[in-house]
Every structure is written in C-alpha cells, then in structure tokens.
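Only one chain is shown below, in structure tokens, and it's the form predicted alone.
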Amino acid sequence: MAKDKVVRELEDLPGIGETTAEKLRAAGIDSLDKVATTAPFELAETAGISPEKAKEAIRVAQESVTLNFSTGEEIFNRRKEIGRITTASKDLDELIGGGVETNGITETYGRFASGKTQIGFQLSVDVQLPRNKGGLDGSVLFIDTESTFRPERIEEIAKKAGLDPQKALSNIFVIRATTTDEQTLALERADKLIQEKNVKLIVVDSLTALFRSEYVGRGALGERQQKLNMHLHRLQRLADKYDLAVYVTNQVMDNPAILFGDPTTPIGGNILAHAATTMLYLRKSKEEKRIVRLVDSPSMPEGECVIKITPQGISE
C-alpha cells in the first residue's frame, strides 16, 4: 500500500475490498474509527480475512483516525440526553438511576422464576410510552432463545399501562433464535428494522442459553467467550448507534469455590461482566414478591429494593 494514500473509507484499508467492506457495514463496523477499536480475530471472523490481514487493516485505521477528547463537562452535559424507561417500579427506577438507559447494557440475573422476563416483558411495554411517562415512544426487537415471549402477558402489562393491547404487540417485533448463529444473524440484520420502525430496545432473553448449550466442555469455552464476546460488542454498538437500550437477561450456576453466602453466579464471565453497563441481581422473596440487587453500575451505589410481580405486570 502506498505511503502516500489517503484513508477516508473501509475500502482503503489494506485486504479490505468492496464486498469485504459491505460485510463489515452490515455487522456494524462502518467506519474506521470502529475497525481501529475491533478485536483483530474479531475483525478477521466478521469480514472474512486472515487475522494477519485484520492486524494490518487495524493498524492503518488507527493510523489514519484523528483521536477527539472531550471535557468531563461536554460528557456531562451529553449525559443529559440519555433516554430512561420506566420499569413500572419507582423504587427499582431510583436504585438504577432513573429507569433503564439508552446507550448501554443492563444484565438481569437469577434463578429460574425470578422474574428476569417479566421486567423484559414489561420494558417492551413501557418504552412504548410517551417520553413524559417514562417511555421513549418507540417499539422492541425482542430476540427469544428460549421460546419464553407470552404475548397475553403483553396484553395484560399494555392494559394497566393505558396503551391498546393490540398496538403494543404490533410494536414487538420477535425473533425466535434456536442457534447461536440465528441469535448473532439477528442482529447483524437489525440495522433497517431499528431505522425502519423505531426501534428503541432490544431484549435479549436469554443471552447466554444457547451459548451455553452449544459450547459444551472446557475444550469449547474459549470459542463461546469469542463468540459471546463479538455479539455483545455487536449489542453494545447498535446501542449507540441509534441511542436505544438494550435489555439481556442471564442463567446462573452455583459456584462451588464460595464456602458463605450466596453462590449463584451469572454465566459468562468477565466478558459479560464487563460489557453490561448496569447488572442486576434478582431472587424470590414471599409470594409475589421479588428481591432486586444493584451488583454493579457507574454511577450509582450498590442496594437492594423490593418489587412485585402481578399478572398486570410490575408493582411496588
């Protein structure tokens, strides 16, 4: 490659041509500032090249992006654009800041019968709502890995809520993933549903299922952290890319190395852990009553708060 040759396009990159380039536009990698921040083997995978061709087209889109730095009062104040959907629960919106946010992850854990769908269910309902009720008048694309989408709860959740039953679910649109592969093409093809038809969540229920199912044995676990790894980089750049939320829900499994305490741990790991922006960690209580403990978020403190969850969908 000539020393002298401006980069201004994914097509000016080294091994990177046309058709390579459209399949990176199509996985949400359309710029170069984002190839200069992509993994290399996930560079490699996504485009179809060598992992020596995706180091060297890394490094000249590094070389080529002009870094811009903002002050903490510019972030500041771009933090006060950021969209919040009610989850129906004042006091669950107070201890995550405001309701669930536009721009990042939240990760639900717990139990089976926790209630980690239900708060996907209800999100898919309350960001249908108007912006001064907590919503973001905007639909869902609610990805179902383990076939748990019950559009009478929707139903019932819409009617408590003041919107047309009807309406509410012309306004989810669900994928039913039954492979890794179906889950990750979903969204690399989500870019013209979001466009098309306002999409301002994703849900994601449950993330790590199929993963876990698929990838069997410690011989397989590098592979599914890669892959897992690559689809929540995927989740996390459609989340800025259009400004929307992205809800995931998560298995758990008792780790035997905790002798006191609780010992359900999420499934995923570092990867997951670091990639949610918010983690949430949700146990049964008495009845209808569930336990909703902040684990991790940047900007609020780790609590506990009480909701219930009703066949109208969540109370105090």
Contents of the next structure:
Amino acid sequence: MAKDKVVRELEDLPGIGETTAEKLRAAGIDSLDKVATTAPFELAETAGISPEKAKEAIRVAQESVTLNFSTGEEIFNRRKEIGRITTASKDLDELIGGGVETNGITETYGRFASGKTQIGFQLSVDVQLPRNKGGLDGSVLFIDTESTFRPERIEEIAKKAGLDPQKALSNIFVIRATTTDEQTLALERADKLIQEKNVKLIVVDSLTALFRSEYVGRGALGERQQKLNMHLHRLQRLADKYDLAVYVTNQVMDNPAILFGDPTTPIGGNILAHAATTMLYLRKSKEEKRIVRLVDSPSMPEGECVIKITPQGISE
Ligand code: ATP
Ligand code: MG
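Please move on to the form predicted in complex with adenosine-5'-triphosphate, as the form predicted alone is already shown.
Below is the entire complex, every chain and molecule, led by the chain shown above.
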C-alpha cells in the first residue's frame, strides 16, 4: 500500500518522477530534509508541478524525515567553526562581530555611491587571504547585475592587501546577469563552480535592481516578492551547504510614509529583513567617509561606525 511505502529519496515522493527529481537536485533541493523545509510555492516553481502536488510532496517528506535535535553545546561548537571575512575596517569588523560570516547572508542597503559595491570588491579580495589574515583562502562568485564590476578596483585593493593583483582577479568568477532569469540561473548552476574553485563568497550586486525593473506596478509586487524570496532561499542554502558567505546589495526607495527620521527603506521590505542574517545601512558622510549602521543581527547589538572609501579600498 502506498501508505507503507518507504520514502528514502526524492523519487519516492508522490508526484515526483525522475525528471522532476533531477530538476530539484540541480536547484540544490537534493534531499528529503530539504524538500521538507522548502516552501510550497518554491517547490512548485522549481519542479514545475502544481502547488497542490508540491504541498503533498512536502507533507510526505516531512513525515519521512526524523527530526535530529541538536544540543545547545553542539550548536555552540558548530558556531565556533563559522568563518569570517574581514572588511578591512577594524571598526566595521567589530560592529558585525568579527567580519562577514559564512553560513549567512549579509546585506548592505543605501543610496547611490554609499559604498555598497566597494565593500563587495573589498570582500572579494579579502576572502582570498589566508585565515590568519582575515580571509578564508577561497575564491568568489560575483553576480553583477549592474555592470559595475571594475577589475581596476580589484587590482588596487589587492595590492594594498598584499596579494598579486592578477591572481586576485583570476579568483573572481564574474557573471553578468541582465535579467532576473539569468540572475536566478547563475545560482542554480553554481554548485560545480563552488566545489571546483573553493568559492567562499558569493556577491550579488545588486540583489534587487533587476527584480525592481522587471516587476513594476502593484499587481506585480506579490510575484516579485515571491521570486526574490526564492532567490534568497537558494542563497541561504548554498551558504549552509558549502559554508560560504553571501554578500548582497540593495537600493533604498524613498518612503513618504515615514515622516520623521530617515525616509528610506530597503527594496523588498520585510522578506529581505527576515532572510538577511546581518543588515547594514550605509550613509554618505563628509568626503570619503561613510556611516555604517548595523540594523539587524542575530547576535550583535545595534550600532554605528565610520569607514572610509579610499583608492586602495575600505579603511578606518
Ligand atoms: P549604487 O547604488 O549606485 O550602486 P554604491 O553604493 O554601490 O552605489 P559604490 O560604487 O560602492 O556605491 O561607491 C561609489 C563611491 O566610491 C564613489 O562615489 C567614490 O566616492 C568611491 N570610490 C569609487 N572608486 C574610488 C577610487 N578609485 N578611489 C576613491 N574612492 C572611490
Ligand atoms: Mg553599486
């Protein structure tokens, strides 16, 4: 009887055949655990099945996985393994608890020229440093949606960091995405690159720009949020699976509903706020100075610090 069927792999789930299972694996949903924790709309979209079928598959997956409890001590020990990438500013590193961490998503948002892209460049260099110098000995997957990747900047920053500029450039794998489909696909196809090149940082600059231009008008808002949400889930899954750091940038929009304080909010609103582990708000100050505000973090208090953007990258 169907009820007694042992569920061991994706193909054992109702409505999931070989082809569908392959699609799911390609998207990183490669175990029953993962199906069990995937949102129905995401599973439906990824597998190309109806939401009803997706719900049923998830239900069966949830029944079949045994919950593995972790003790607080085990989680504590695992947390100690988490990698950190220096931002090249001691103050900023301290603000976020020792650098940009693996297993999570770090988001910066702010107006144009506030430094979001420059921080992405800095991290792309610093992740290549050895662990005792604030890096992870890793390479970078850089998804560039705004054509703002600048090799010259990487060269300058690498020199300052004591790395061979050519080598530093050869360790950054840049994908230029011009549509949200390309942006999404870049992640779906990322597993091989991540493993072969020891990618320890994924940069998505900008996370939201293409979504914003493709989905316009009120009617499209729901769909935009859903797609964006899925994209973030994928990023989080890659971060967990490969113990890598994810850095995303986000524009702000003027929010006339806020009368007092700073009338800007990040694009994507709440969904992003929940998905991003660490959220930083960047503001221009005098000349090369930028104010960084830690808006949300799982373990650090809110706070601010000042960084500088120099020709050689970020500094105190
Ligand atoms: P946008 O929303 O437009 O993408 P952003 O927040 O990504 O903006 P960045 O590109 O990170 O902005 O920052 C741009 C700023 O960085 C410039 O205005 C300049 O102040 C500084 N900058 C860029 N290149 C250099 C350089 N070579 N030397 C010094 N400062 C630089
Ligand atoms: Mg930018």
